[in-house]
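The chain below stands alone and is given as structure tokens, in the form predicted on its own.
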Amino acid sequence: MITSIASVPLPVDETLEIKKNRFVPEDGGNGRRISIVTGIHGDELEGQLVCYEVARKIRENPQKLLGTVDLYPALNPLGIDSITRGIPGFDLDMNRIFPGVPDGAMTEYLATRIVKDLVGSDLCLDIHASNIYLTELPQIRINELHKETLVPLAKEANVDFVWVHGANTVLESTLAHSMNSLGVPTLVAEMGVGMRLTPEYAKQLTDGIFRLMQRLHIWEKEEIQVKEPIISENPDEICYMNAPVSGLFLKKKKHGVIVEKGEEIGAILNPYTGEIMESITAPSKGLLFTIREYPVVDEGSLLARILKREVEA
């Protein structure tokens, strides 16, 4: 059943509505609940395909549903409609206003309504894509303040990589931090690239969601194989590669592969002179889990991230 969880009037006789679709067994279910949210950033669409896949599977197999599944495909509908990362007209990142204020500005009111509706979930999954500049391997990002609760759940999510961040990198105004602080275990998934869909990643994460639903007794047992993710809790394992000069970045490696130390992953070109300005080589052997997708770079632009560890692709 599709319902509105927040509604505010807009100019010219329009209304902004944030909606969810709730799936419940015919007998009302066992009281267990998972909430799947996405679309906080309007240029991140990978989660929309995941919502579609989850809804499709439930509709095709309603007898297997034991608890409640809430889908929130578009927390920032104005951003999605206008292909804008933030909230149009406010120049504001929606993932920096949680938990909101009930009697605050429109954006703060919307954040409050979202948080209120999510409270009571046994698990919340906040799905992001990367931005338009980078492509990411499917991963779960966790802050170390909640790792004891979240890492065991992340292992079931069928991602390639679980990245545990230090507490000093936590942004307290994000949805995930707000929900975890309120006692709702919340995982942040990141995968793919902005403004695009990666069907194989959507299928991969959808399988992980149904595995999690089984763990929570929301879905009947069935055979679902999930990946054993690489888990990193050491910030020194993550190597950031930034552009030494401005130019046109031509990638030569696909994310998800193992690169050797000194191996070329791309080059920065000068379109005016026809010269290679810089060859970009891996400073260490490891898993290339992030790669630059948008080719125009400025000095300092992020080009890649490598997990510096002896792992298998």
The other form holds:
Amino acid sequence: MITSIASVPLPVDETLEIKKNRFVPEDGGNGRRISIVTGIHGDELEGQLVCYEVARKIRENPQKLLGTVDLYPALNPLGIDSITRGIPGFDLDMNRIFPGVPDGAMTEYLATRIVKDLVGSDLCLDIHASNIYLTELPQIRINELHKETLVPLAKEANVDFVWVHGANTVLESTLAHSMNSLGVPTLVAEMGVGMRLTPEYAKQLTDGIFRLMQRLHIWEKEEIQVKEPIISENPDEICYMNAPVSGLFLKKKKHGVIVEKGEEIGAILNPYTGEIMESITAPSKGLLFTIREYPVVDEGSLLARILKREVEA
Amino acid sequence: MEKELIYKIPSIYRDDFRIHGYRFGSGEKTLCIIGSMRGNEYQQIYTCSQLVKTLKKLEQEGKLCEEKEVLVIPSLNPCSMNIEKRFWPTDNTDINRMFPGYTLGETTQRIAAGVFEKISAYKNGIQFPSFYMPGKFCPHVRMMKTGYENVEKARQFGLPYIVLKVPKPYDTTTLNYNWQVWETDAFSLYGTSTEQLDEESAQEIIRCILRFMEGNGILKEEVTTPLESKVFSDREMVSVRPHKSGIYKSMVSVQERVIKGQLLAYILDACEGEIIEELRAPVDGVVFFEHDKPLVYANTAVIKLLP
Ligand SMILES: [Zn+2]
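Can you switch from the form predicted on its own and show the form predicted together with the partner chain instead?
Once more the chain from above appears, this time first in line as the rest of the complex follows.
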């Protein structure tokens, strides 16, 4: 059943609503609940296809549903509809306003409604799709504060990589941090690239979601193979490569491959002169889990991230 | 006065990104002033440019103390202002969310780091920020309550109000916060406007800075008169919020004193023109902040009263 979890009248003849679709078995089920949220960033669309796949599979196999599945495809509906990353009209990153204040501005009010509605979930999954600049290997990102609870769950999410990162004051205002602080285990998935869909990733994460649903007794047992993810808890293992000069970046490697030390990942080109301004080479061997997709770069723009480790792709 | 290059990034498609500063005097690093950090902070760059002009004149008249160094940087972000965009052109990041910066990081982190390296050693730091909500303010000094804030010194500006703000998580990456942590006495000076030029407000801010310079021995002789400030916490302000969205029609202006029950604004139905809500003052007070856009969303704090 599709319901509205927050509703705000807009100035001219329109109402902003955040909607969710709830799936429950006919008998009401066992009360266990998973919430799949996405679309906080209006330019990240990979989660749309995941929601579609999850909804489709439940519709096709309703007898297998044992608990409650809540799908929230668009936490920032105005952003998705206007190709805007933040909340249009406010130029504000929606993932920096949680948990919000109930009597605050529209944005703060929406944040409180979202948090309130998610409370009570046994698990929440917040699906992101990087941004328009970078392509990401399917991964779960976990704040080290919550790793004890979340790493065992992330291992079943069928992602390639689990990145446990350091605590950071700014990240305290994200949805995931708010939910985890309230005792709702919340995983953040990052995969693919902004403004595009990657069907094989949607399929992959959907399998992970059904596996997690089995673990929570929300879905009947069935055979689902999940990948054993690479888990990184050491920040020194992550190598960031930033553009040494401004120019046109041409990538030479696909994300997800193993690169050798010194191997060329891409090059920054000068379209005026035909010269290669800089060849970008891997500073060490490892897994290329992030690569620049958007070609125009400023000095400092992130080009790639490598997990420095002896791993198999 | 010396004009100097503070930071530069070579660009391929447009002119190099340059931040210039204007240095007065040399020796003890006494005061650094930052104008606009975002591309829509027109009043901020304007005020700063008028300040450069004023200081240049005072220097020529021999009224500035040569042993005290003052650095003025009118804009940290000319390339966004030139294309009328608030944040960084390529990735929409905010330089004022990147401090203290990181020299090996992303573009705006590098800019923040490059600038911070040049400005962190000053004893006093002033910036002209803008509020994330569009609106007009009573001129005031705003300081983050970090435990390092120097309220007594803030009185030297003689602005009518000093606001102490309790920092939120996202405030920890602002220039003001990091200046304080690095032991600079940091002050954010708010004039009335951001996107519209307000001559009177610019001149008032410049007078306040000259007053501050007198207080800190940068000016050799008195050019201004001292004024009293009222100190209060941002939590003391009373917000007035409409329950409905629509066209916003104001009946008051900033700095006006209002009494409890006084009509402050109307909300009109955007299609039928009828008044759908009247906003009235919940307390006696001064209009400290006022929304200045034609449309309003329900629940937005359109007016903040200082009781
Ligand atoms: Zn995102």
